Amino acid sequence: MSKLKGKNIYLAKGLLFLLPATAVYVFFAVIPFFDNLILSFHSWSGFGGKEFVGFSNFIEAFRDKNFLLAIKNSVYLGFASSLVSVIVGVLLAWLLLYVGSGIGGFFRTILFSPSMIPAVITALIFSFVFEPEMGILNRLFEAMGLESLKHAWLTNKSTVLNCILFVSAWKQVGLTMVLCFAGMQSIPKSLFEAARMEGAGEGAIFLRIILPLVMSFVQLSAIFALMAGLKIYDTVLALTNGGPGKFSVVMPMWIMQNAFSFNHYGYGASMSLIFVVIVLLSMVLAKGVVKGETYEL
């Protein structure tokens, strides 16, 4: 009886504890997603009373092609973006496993900084980089005689997505890196030891015996990348604002207009919510293709 009291009082405090992160995040997050959920089924302007109109705004979102245009863009930047940053990372964290720990902490620290700057300005640096007359990428190309290969880089339709997906992905590699790099300094030195005693050169100890020990970093690195990449947003601001026209358009760029920018808050409503379905499907995707798996070592 008195060990059941004792686990009692153990359960009381723990929930007592657990309370005021509970309240937070109810009172910032499911109170406003069940809120925004109601008004999805409105008309409203934000002033004056709501109009009930069904599902009127989920089947305007779908007629509307700069949305049709913004969900293609947000999945290709999101899973594009993802694959890039995922394989460059899980690389990188290889090579340093072959440098000094002396050296090696210098590089993981510059190679990681890129995850540490704002967006916003991570996208006003690469603004001059592809800055179509001042530019750092089209003077380098000018200077070894590739003139053909300049570029107005951030206004041509071509481009101007793939130039989002570099800056995305470059912002996103470091994290992935140091994720890998923990997951492969766990493993222990007597597998590597002995596959070389076997006769294994490096590139099949990384595919048979690294890699499968790293996937559930991996697995867990694919899914940041991919939300950052489905989410991104100042980054696109900031570099073209959509443009050229609406051709770089991305989903919370086209909610956000709509719902501060028109006064259409029951459209953007509804908008967020088939965003909210698109990240949490890109997610399970993400998870069933990138399969983490644990070993016992």
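Between two forms, the rigid core is defined as the largest C-alpha subset superposing within 1.5 Å. Since this is a predicted model, take the numbers as computed values, not measurements. Residue numbers count along the first chain shown, from 1. What changes on going to the form predicted together with the partner chain:
Taking 2 Å as the criterion, Val277 does not count as shifted between these two forms: its C-alpha moves by less than this amount when the rigid core is aligned.
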The other form holds:
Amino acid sequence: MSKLKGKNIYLAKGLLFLLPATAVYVFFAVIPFFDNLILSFHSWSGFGGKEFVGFSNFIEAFRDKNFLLAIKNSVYLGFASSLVSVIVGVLLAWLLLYVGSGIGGFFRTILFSPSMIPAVITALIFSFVFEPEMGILNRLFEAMGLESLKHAWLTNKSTVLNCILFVSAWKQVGLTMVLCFAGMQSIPKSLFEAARMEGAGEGAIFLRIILPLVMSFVQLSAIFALMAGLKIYDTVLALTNGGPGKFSVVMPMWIMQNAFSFNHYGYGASMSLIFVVIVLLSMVLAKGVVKGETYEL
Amino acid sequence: MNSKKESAERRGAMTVISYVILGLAVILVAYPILFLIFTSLKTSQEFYVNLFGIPRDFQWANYPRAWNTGHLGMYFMNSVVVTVASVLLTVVFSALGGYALGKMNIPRSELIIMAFMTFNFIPGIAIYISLYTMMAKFRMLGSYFALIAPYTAWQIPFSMYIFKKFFETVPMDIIESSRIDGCSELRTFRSVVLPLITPALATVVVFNFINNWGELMWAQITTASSINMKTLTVGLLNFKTEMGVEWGQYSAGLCLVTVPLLLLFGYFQKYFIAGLTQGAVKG
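Switch from the form predicted on its own to the form predicted together with the partner chain and print that structure.
Zooming out: every chain and molecule, the one shown earlier first.
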């Protein structure tokens, strides 16, 4: 009886402990989200009354060429940067198993450091790299006598998206590598020794033992990279501002412009909901594709 | 015997390949950052003739010049105030919440944290439009509050998740005995449980600091019409045009944001990564 009463006291105190976090989150995230949901069915310029327009904002969105292009770009950047950073990150993590722990720690620190730098800054650094006249990349090709490889990287339609992809992956790979390396380190060394005794090659050990055992880490980092790529905004803004023309526009950028530059708040709200659906669907899809099975070690 | 030798040879070859590839990767990552630092110490004239290398004559004066140009010093202080305040608040709120969910008999605590985490996947722009109009209605645009309060809120789900995971590993006996000794719940939390989860604390602080220090979109929206409230990321985007082609000063401005972050978290990185992998993967 008294034990039950004691439990209830802790429950009441527990709810009190949980209250500040919940209240702040509800007020600054949950309420605005549902308000946004209502707004998406209205036409509103920011001043005066809101006019209920039903689904017409959503219908307009699917006729909006720039929005469709933005969806295509964001989805491409999401899945491609997830793929690239997972492949490169897993390979680097594997190679780290072969180097001494001292130098390995140094390698990890350097390779992880881009994850610490704000995305705007990495993009501004790379605008130095890709700049056509003074940029490092073109000057490097010039110095090597490979003039034919010079490009106006960020204003050329055939290179701009993959330049953005490169910058995004450059920033993301370190996190993937660190997470997967942590997974690989937890595999008992005796497993490798046993496989080597049986005559297994290093490649076979990677494919048959290491990779299956770190799949849950791979899945997690794939989802992190996918989310970062789908929501990419800072990098694109600082590198290209959506250019040339609207060629590299991404979803958050087009929604921002419609809401805050053109004052089409209702239209922006409805596009942002389509964006939410795309993000959640992509996540479910990615979870299905990269199955993370947990193994008891 | 023979296969053992072969196996050792294969390992030796792999070690060489590993050093080569990892070395190249390190150059690919480190050089752009080093290039930025080198450029920040060059005159514009030197930038044109010596693009790739170490500066011949270190122009330290680029730093104070950058600090005093285009309000960069003011933006730096704004970023410090906003980031420190919001990180502190998030840590307090989410540690309390994580403790409650992990150790205080709240029913369906797993479901509650999953609800927070799922909501956290929603892209910010689906929140910003309405939040902007709310802030405008309360005449809060262009105040520290308009940045600090939302930043505090948005970092709560992940932080609380990490705290909950770590609190769950604290044995109940320790908490029970502190309660029996007559400590209040807050006292138990602060002086008995919290010291046991310092890796979680380091993880949450570092993670939130990186995110809030580097946040751009909401800062752009809410400080659009108030020059005095801009944060560093917003300021630096406009900085390029204000500096013209003063490459040295411009790079010094970018370094002012980057180098302190790298130095500070180069130190914390070990705890941060340990906490992140433990919290994110187990369970």
